[in-house]
Each structure stands twice: as C-alpha cells, then as structure tokens.
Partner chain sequence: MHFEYKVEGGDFTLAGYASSQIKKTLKQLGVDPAVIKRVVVALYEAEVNIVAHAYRGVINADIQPGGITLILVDEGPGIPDVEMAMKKGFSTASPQVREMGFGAGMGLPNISENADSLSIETEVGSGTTLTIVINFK
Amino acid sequence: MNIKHSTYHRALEITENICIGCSHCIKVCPTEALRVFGGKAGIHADWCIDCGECYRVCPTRAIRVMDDDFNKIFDYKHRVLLVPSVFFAQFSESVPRESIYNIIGELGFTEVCAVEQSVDSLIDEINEYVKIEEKPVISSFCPAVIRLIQVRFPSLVDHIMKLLPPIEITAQYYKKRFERDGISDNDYGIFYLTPCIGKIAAVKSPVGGYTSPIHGVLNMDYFYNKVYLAYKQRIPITKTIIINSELSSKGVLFPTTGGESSHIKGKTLAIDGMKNVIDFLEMLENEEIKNVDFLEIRACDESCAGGILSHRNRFLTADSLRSIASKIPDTHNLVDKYKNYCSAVVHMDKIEPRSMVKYDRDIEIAIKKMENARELKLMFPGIDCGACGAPSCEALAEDVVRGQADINACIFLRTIFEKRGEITIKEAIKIMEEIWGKERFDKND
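Output the coordinates of this single chain in the form predicted alone.
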C-alpha cells in the first residue's frame, strides 16, 4: 500500500522504525490523509496540508519536522533571521530582550528583524482589497488553512485574499534592501524562524504563482532550546549583530486571534482551532454564513501562540504578546519604507484548488467509483473504530474502490464472514497482521 507519492513539498515525514502504528494520527488528520498498514502509519502526501495535528498527538515522535539544516546559514556572508513575535514570548520577562539578540548573533546571524514589521503597511493593503473583492474575503495568513481550503473546500479558493502574508513581505523588503546596497544574491541569506510546520511547506511550495526569497526555515522549538541553553550557560558574547527591532503593537498582536481582523473595516470574524475552522468552512461552503466582509481563520488554538513548534503554553504566550504590545507604539518608523519597497510585490496570483483525486481523473470513472464507495459504506457499521487502519468507515470504502484496501479489513464484516464460514480464522488473523504488523499478534503474555 504505497501512498507516499507527492507533487508538493512536505514539511512532515514519518520515521518508520520509530512509528508503532498506534493510530493516534489517523484520527486527527483533517483531510484523512493517514492510514496504518503493516503496523506503520503512511501519508497520502498529496492530501496532507502540513497542519501538524498528527505531530501533536504522536506519542513516540515518529513524525518529524523537515526544516532546514541550521548550518545552511553559514553559506552566506550576510545572514538575516526573521523572528516572529511569538518567539520572544516564549521567554519569561526576566530574560532581557538584548540578551536574546546577542545570543542570536553569537549563534551565527549578522542581523535580526521582526517578521511582523510589514504588518502596518499590509493592513492598509487589506482594507483596500476588501473594499472591492467578493465577500467574504478569507485571510491568506495561515498556510495550513489555505491548503485545507485547496484540498477539502476547493469551492472557496476564490475567497482567499490574494495578498502575501507578513513573512513574505518582510523578506521582500530585505531582498530589495540588499539589491539597493549592491549586495550580490549569493552573499545574503534570509532565514525564517517558524512556530508553524505549515509555513515550512508554504515557503518551499508557495501558492499564487509566487517564489519566496527566503533561503531557509528553522524550527522555533529547536532554536528556542539553543538560545535558552546559551543564556543559562552565560556564554560570552564576542560578536555583534544588527538589530532591526522596529515594530508596532499591531504587528505584535497580528499573529494572535483577532489581531488581524480587529484592524479590518466592516463585519469581521476570527476563527481559530482546526475543528472550529472545519466546522466554520463547512457552513461557509453551504452558504450559511451571510453578511461578513472578512474572515481571519487560523488552524491553531490561539493562532500562532499555539503553533505546533511553540515551546510555551499557548495561553501564557498570548498573554506575553499582549503585555509586549502594551509597551510599544501603535506604529513604527519604517512604514513608509515598506510601502515604497514592497507595494509592487504585495499581490499574488489566483490560488488554485488542490484536488485530492479520490477516485479517478476520468470524471465518468470517478462518478462510478464514488457510487460504489457510497454503497459499500452502507455495509460498514459506521462507528469509525479505525481497526481497519483507516480513520473512518467512509475512508475505508473509498480505499476499497481505489484498490488500496480489502473489504475484509473491516473487523465487523469479517466477523460476519467468519460466522458464515466464508473466511477462516487463519485468514482473518492474516488480514489483521497485514494492517497492524505481525509482531502485534506474536505476544506470549
């Protein structure tokens, strides 16, 4: 059962020798992209949206993040780190911001900049965009939400705002600045510190006909541990770093729930958490949501404060961000420069659906298979137990008509067949061994 093919960059990978086939992951995937077979989890990679829900629940850490090697930064003379506000909120207030900056420099970066520096000018662009586009406009901030819509709610893709998120606009600012200063493309590297697995995939495989100027993405959890360890060990500071710390309170709060929508004119809503997001998008698809101008939709609880790669409790992180925002101005001194440098690169092309191709690319064959799957589903018990290695009875029915599973994988149908004498106990055991691994049934105790 090979389901690993992919035409998109993936930010997650399953390490098979660590995976125990516990099935935790298949139950939380919002696109049902995971299956268990041979005692190991596998991914329908083209269905994966890199939301990281499986990463959250994996008890053995068999699902790993495919971020860039940290040593890649040393390929460049000028090494810029774009840091999100949530990174600084990982630390208690007793850790001086200056110490964090100095350690980042000691680790190898020559300049550090706040990712949300571009927010002030972006908010103006969003308000202009919302005035003229079809409502509701869906924020393009969260890459996991964009991919979820592409894969599971393709009828809504035209509502996604065709404006770049802050991370890309800030990166474009640096690219333009280096060009202005006559610095060669080969001499500078722009790196992003991510609290989110989805942003890794978004940088590597951006949507909307866009090519990111970011050279690498680093795991925030890993980097936090490096910085905090260096702080606790009081490593000597021997290097200098350029600190571009211009940031407004709007920028600090932008990655929190309501931090974007609160600045958009008109009727707005802010939705966070994957389950809430899916429920809301289903209502939107069914045209149950009326008279809304702008939707801020974030996959994680508390938005980026609850990012998969966030080290600290999400509520404490969000509280720290509010505290930081309360101490800084509502705007910053680089707003005009951002408008001059980046106004021409803020827009992106139309975002296309990313079809899951559940049955077949031939529409007539696909319709027949869909009908077969619907009939087959009626034979299954409908309790979504997962004993077949699929997340639901519907998913198993789809796998069967695609030729990726056997009807006998259902333990309830198999019991009926055994009772009728149509399948032997030995055959039933073999089926379970194929799904969950032979060693699970070889225990002596």
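Now show the form predicted together with its partner chain, given that the preceding structure was the form predicted alone.
Here you get just the chain by itself.
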C-alpha cells in the first residue's frame, strides 16, 4: 500500500516505535481514516475528526495526544488555567478542593478559573438563537460532533449552532479582563485543561472563522496525575493562587449528558456515544426526525465524563458531577458580568463542510472508480478480517481503486492466486511482511 503514511495530525500522533500494528484502532474509526502498513498504523489526516476512538482502544498507548508542553506556561508572567468541572470529578470527594487549588498554584499557575462560568449566559443566548433559527439546532459544544458532521453529514452543517462553546466565551472573558487591567498581550497566558483531543483540535484549528485566545492546551489525564501525586506526597505550598471558582449547578452539569438540553425550551433531545450519534444523524439527514427544536449531541458515552482524558470511570465521574452540583446554587456571582458582554462575543460564522474525497473530485472519474470498487468488493470475501491492513473489504476496494493498495493485499485472493500459480509463496509472504512488518514474522523462523 502506498497510502501517504502520515503519522501526524493536529491533535494526535502515532508513535511509530510504540505502535505494534495490532489493528485495533482501524476497526473503530468512524471515518475509516486508519490503515496498517509496514507493521504500523497510519492516519489519513484529512478524514480524521479528532474523536479519539482510536486512542481508547490502543493497547500500547502508541497514540499520543498533541497537547502543549507544560513548561510553556512559564513563558508568561500571568498564567491562567481554565479548569473544566470534570477535572474536579476525577478526584474522590475526600480530596479537599482547597488542596487541589493550592497544588495547581504550586505547580506554576497564578490563577484558576472555572470553564463553565459562561454557561448561565450562554443558555440564554441559545434559547434566543433557537427561537429564530432553522430547526433542529444542533449544539456546537462537542468539537468531535462538529467535525463528524462536516465530514460525514455535510448536508447538516447549517444546523450547527453558530454560537461559541463555553470554553471560548470564558477564555474571551479573561482576555478582556487582562486587557482592561492594562496587562500586555505578552504577559498573560491562558491555558485550558482538556478532557479530550477534540477540544485540542477546536482550539488549534477552530471552525466558523474564529481564532481562539487560548495559548495552550494541557492534557487532563497528565495533569490529574501531576496534581494527585503532589497531593499524595504532601508537597509544601509556598505560592498563592487567585481562584475564580464561581460556578452554578448548571455549569457543573453542562458537560454531562442532558446538562445542556434540559435548559433549552421546546422539544429537545440529548444523544451521547459515537454509535448513537451516527445512527441519529443518519436519520436526521433522511428527514426522519420531525419537530425537534434542539439537539445536544456528544461524541462520548456519558459526554465529557467519558472523555478520553478522563481517567476515572465515566459513570463515577458523572455521579460525582451530580453530587457536586447538588450542593451549590443554580446561579453565581459573575453571571451578570458575563451577561453584559457575552452577546457581543458569542457569535461565530457559518461552518463549512469538509468533504471526504473518496474517489475523485471529477464526478465522471469518481463514478468509474466507484464502479471498479464495487466489482472488487464482490471478489473479496466480505468478512472484514482486516488482514489487508484496511478496516473492511469495502475500504480495501476503495484503497485499490485509489491506487493506495494492491488487490493482492487480500489474504483470500492471495491464496487463490497462489493456488493458480499466479504468484509464488515467496511473493505472498513478502506482501504480508509489507503490510504487517517483517519483524512480526521473524519469531517463527
């Protein structure tokens, strides 16, 4: 296979020397963006939607999240960490919140802020938006869902709400505050602790003609370990930190399933989990779903409680969030301040589809190639064994007509060709080694 063996993508990277080419990832990718060749997995970067499904199943942790280096924070004098509510739900309730804040300060941040501070005013904006826009309005909260729609459901892009997600509104709020206080651009750094790679992609290459004021994104799993270790080791606290923890129960629950839709007027639905999301969008695209005003759609099962960088069990995390929310009021002190300026910054432009060119941009050529692929598919056994390095027989057929794989990559056809004397055993083994890597077969000698 001569697929451009790209191992780099904005939000994730496959570390070649750790990847064992086990092919687990190629089976779960919702856009079939992964292939194994030369014993290693590679990504079609254009097709990847940053959902992280591949990361979840990788048994060797070869898929690396492209988060920013922690030390980048020290480039700035004022170092702000935007902390999502799921972060606190990673800890057991016996770990005092105060200690967590102090450790974050000790690790180098000068200020922490709650990400979902902007949720209360955002909810009002969404309710206004839903009143006037074409329905159903699809929430813009989950970046993996936005990208899935761009790539696989282009006809639905216009339904995606053209309002920024809470993280961006909060980031804008603090940027404004620094500006107001006359602090120079080079002196403050806003960092975001992310529960998923989708949010990394969303900050680094946002949609809707927007540029994020966030300077860097940190991996929540990595940071949790850092904080918890410091807690366990009882590191001495020598620094002070400014705490902007204002948050309502709505804010705490916003990243959980139903935490958004339950505040929107009209008929709403909350859908979570990649498979459910795809099934539902399929129906929506067929116009089988009628009379729904608002859709909260999240790529992860249990929404962000099930984010790939959330180390704790998703149900326990969600339960923790509910328990935290039950102890606080449903509004907070900064709500009015946010309201004052939220409507000025919350809007973004239309989101464009991102077409996944399967065959060719020229439809005439595309039809011819697709016809060839259909014929090929009939020759393949149809069991989607993956021994060719592609996720399915259909995907291999497509790769072959695109000139990115050889028909001999199919182990069944290869055996038939061998029997007919059309290729030698030596050639057949060479093909196998090309796909799965030579070393894998050495042990049997």
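Note that the rigid core is defined as the largest set of C-alphas that superpose within 1.5 Å between two forms. Keep in mind the model is a prediction, meaning the values are calculated, not measured. Numbering follows the first chain given and starts at 1.
After superposing the rigid core, the Cα of E418 is displaced by 2 Å or more between the two forms. For P381, the Cα coordinates differ by 2 angstroms or more between the two forms after the core has been superposed. Core-aligned CA deviation for C22 between the two forms: less than 2 Å.
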